[in-house]
Amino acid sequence: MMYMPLLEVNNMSISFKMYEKGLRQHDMNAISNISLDVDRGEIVAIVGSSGSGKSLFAHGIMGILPKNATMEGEIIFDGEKLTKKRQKSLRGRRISLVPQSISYLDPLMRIGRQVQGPNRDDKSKRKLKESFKRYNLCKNSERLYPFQLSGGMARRAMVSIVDQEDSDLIIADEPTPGLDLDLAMKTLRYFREFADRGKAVILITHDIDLALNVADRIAIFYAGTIVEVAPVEDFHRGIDFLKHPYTKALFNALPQNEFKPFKGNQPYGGIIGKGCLFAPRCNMMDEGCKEDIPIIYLEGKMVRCKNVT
C-alpha cells in the first residue's frame, strides 16, 4: 500500500502582480518550489526570519492569499486534490488557522459565542465548556469581549476556537509571541495534545528553540524557499548532524551555541531567481551555485544545496 501523508505540497510558488511607474506592471516573486508534507500525528515546525514565506505558505494552504496573488503548484489533502471549492468547504473545519494575531478576534463579539461558532446546540455547549476546562479559561471567559482579555487567554481562546471544530490539519501561525518562557511553553504543548490526538499540525515560528521541545520535523524557510527539512533530533544532537549551511548557521546563532552572527542579511521579495540565495553569504559558495539547485534526499533528510554529501 503507497504512503499518503495527510497533506502534500508540491513545487508551491506564488507571485503578486505588481505596478511600477504609471500602469506598469510586473510579476514580483515571494516563494518558489516549496515542497513539503504532513502526516497525523505530527508536528512540522516551520521555521525562518521574518520574510522568508512562511505565513504565505500558511495562506496559500488556506486558499486565503490576495487577489492579485498567482500561487502554482499542487495541494493534496487526504488524498485527494486541493482546488479552491474544496478549500472553502474545508476551510475552518478540517483545515484550521491559529492567526498570528489577536486582532482576529471579533472585538464586537463575546468569547463564548466566538469560540462556540454558529452552532448553539447542547453538545456544542458542552464542547465549548470541556475546551475552556481544558485550556484553563474560566467559566466568566464566555461573557468577556476581546479587550477584557489578557494576551495569554486570547491565544488559548483561539485554541478553543480550533478544539471546537476537531480539525484534521492545525496551522499555527506564530501562537507564541509577547509571551514568556512558561506561557509559550504552555501554548506549544497544546499543539502536541493535538498532535498525539490524531491531528496534523504544522507550527510557524520564529523561535527554533522553542520548536525543538514539540515539533517532530523542522523545515527551514529562507527567502521564499526551503533549504532544509530534518528530524528535530537532529539539532539535539549537533551541528555535526545538519546539512545545510544555513541551518548550521542558525543553529551557530543559539543561546546555547555563544549568539555566534553570520554575514550578510536575507534577500526579499522580487529577487528570487536562479542558483541559491544563500550563496553570497555561505563560505562553500562556488560557480556552481549560481545554477538551478536540486533537491536532495539523504537519509529521510530533505536539504537544497549541491556541495552537502
Contents of the next structure:
Amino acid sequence: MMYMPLLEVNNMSISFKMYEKGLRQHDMNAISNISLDVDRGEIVAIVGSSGSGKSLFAHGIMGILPKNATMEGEIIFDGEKLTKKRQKSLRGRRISLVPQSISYLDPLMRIGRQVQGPNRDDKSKRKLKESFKRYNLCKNSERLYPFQLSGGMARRAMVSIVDQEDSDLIIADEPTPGLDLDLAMKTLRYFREFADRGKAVILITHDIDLALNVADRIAIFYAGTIVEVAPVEDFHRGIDFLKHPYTKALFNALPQNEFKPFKGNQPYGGIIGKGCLFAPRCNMMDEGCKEDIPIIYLEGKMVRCKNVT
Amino acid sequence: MLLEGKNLSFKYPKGDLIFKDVNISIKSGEIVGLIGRSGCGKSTLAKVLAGYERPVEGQVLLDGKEIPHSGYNPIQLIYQHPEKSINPRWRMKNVLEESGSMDHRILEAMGIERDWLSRYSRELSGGELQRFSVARALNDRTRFIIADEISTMLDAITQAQIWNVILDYGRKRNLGLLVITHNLHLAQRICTRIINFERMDRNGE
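Let's compare: the form predicted alone is above, so bring in the form predicted in complex with its partner chain.
Full assembly next; the chain just shown is listed first.
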C-alpha cells in the first residue's frame, strides 16, 4: 500500500472576489499553490509574518472561508478527498481549530457551552470541567459570556477546545499570545503530548522561537506561498542549513542571533505576478527569478528558490 | 534626565491593590528591561509612569518635577496593539502629524511606504501599523519611551527593524527607554539592565 500522510494539501490557491468601482469585480490572489502534508505524531509549524496567508490556509482546510473566496487545489484527509460535505461533518470532530482571536467566539453563548461543542452528554460535561481546571479557569467561568472574560481567560478557554473531542488533527492559530511564558509552554507541551499520542498538529505562529521549541518541521510562509519546509533541527544547527534567502533573513533577525533587519516589505496579494515574490528584496536576484520557480526537494526538506543547490 | 517612580501604589476604584510601594528610576541613555508574569501589573506601571493613570500613593517625577498635564508628553508610551491606539477615522498621514513631526528619514528607516500614508488603519497589517505608532513617538520633545510589549505580535524581521530604529534614535537623542517584554532574548540583546517586576526591591532598587 502506498504511504499516505494524515493530511495532504496539494496546490491550494485561494482568491477573493473584490469590488473595484461600482459593480466591476476582480480576483485577488491571497495564497497560491501551497502544498503541505502533516502526518500522525508530528507538529508542523507554519511561520510567517502577518498577511502571509497562514490563517487562510487553516480556514481553507476547515472549510470556513468567507463566501467571496474561491479555493482551488485538493485536500486529502485520512486517505479520502476532503470535500465540502466531508469538511462539514468532520470539523469540530476529527479536525479541530483553535481560533486566533476572541472575535471567533459567539458573543451570545456562554463560554462553557461553546467550548463543549455539540455534545451535551455527561461524559463531555466532565471533559469540559477537567480541561477548564487544567487551564486554571475557575468553576463558574463556564457560565460567563465572552465579554466577561479577560484576554488571557478567553485564550485559555479557546485552547481547551481541543480537549473536548478526540480529534485526529488540531489546527492551532496563534494559540499563545496573551498567555504568560509558563502557560504558553504548558500549552505547547500539551500539543506535543497530543502529537505523541499519534495525532497531527498544525501550529500557526508568527513567533519562530515558539515553533523551534516544539515543532518537528517548520513551513515558512511568505506572501501566500511556502518558501521552505525544513526539519526543526536545521534551525538549531545554524543558518548554513537553511536554504531560502527569506528563511535566512528571519533567522538572522532573531535577537539571539544577529538581530538584523531586512530591507523591503512583503508584497500584498493581488499584485502578485509570476516568479519569485521575494525577488525584489533578495540579494541573489537575477533575470531567472521572474520565471516560474521550481520547487527543489532536498533530503527531508523543500525549497522554492532557483538559486538553491 | 531622570524619570522616577517613588513608592508607587495603584488600584482601580473598586479593585484590589495591583502593586504597592514600587520604586523605579530610569536615567537618560539607559535601556531598562522590565519582565514578569502577565497580570503582575507591568502594563499598569507603564501607564502610571507615563501619567495616564494616577497612583493612589507615591509620585512620578521627571527631573524632580511633576509631569506636565497638558501639551506634548515627554514620556511616550507605545502599546502592544497599535490598532487600539490609532484613530480608525484618520488617515495615517494625520496620525503621524498629530505629534507634529514627519521626519522622512525615520519613515524610511522604519520601512513605511509612501502610499501607506493615505490609508486608514484598517487597511494596514499589525506590523505596518506598529511602525506608525513608533514613528509618531520618535519626536524631538520625547525624553523617555515606555515600550509595552511592542513587538510581541510581530515577525522577527519587523521586530528587528523597529527596534533598530528606536535604539538608533535613542542613542542619538540620549533617550531613556523602559522595555516591557516576555522575550528574554530581546531583553538581553538590547537592555543595559533588567528588572524582574515580581522580585523588585520595593524599598529602593
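Residue numbers count along the first chain shown, from 1. Model, not experiment: these values are computed from the prediction.
- Rigid-part assignment between the two forms: Cys276 and Arg126 are grouped in different parts by superposition fit.
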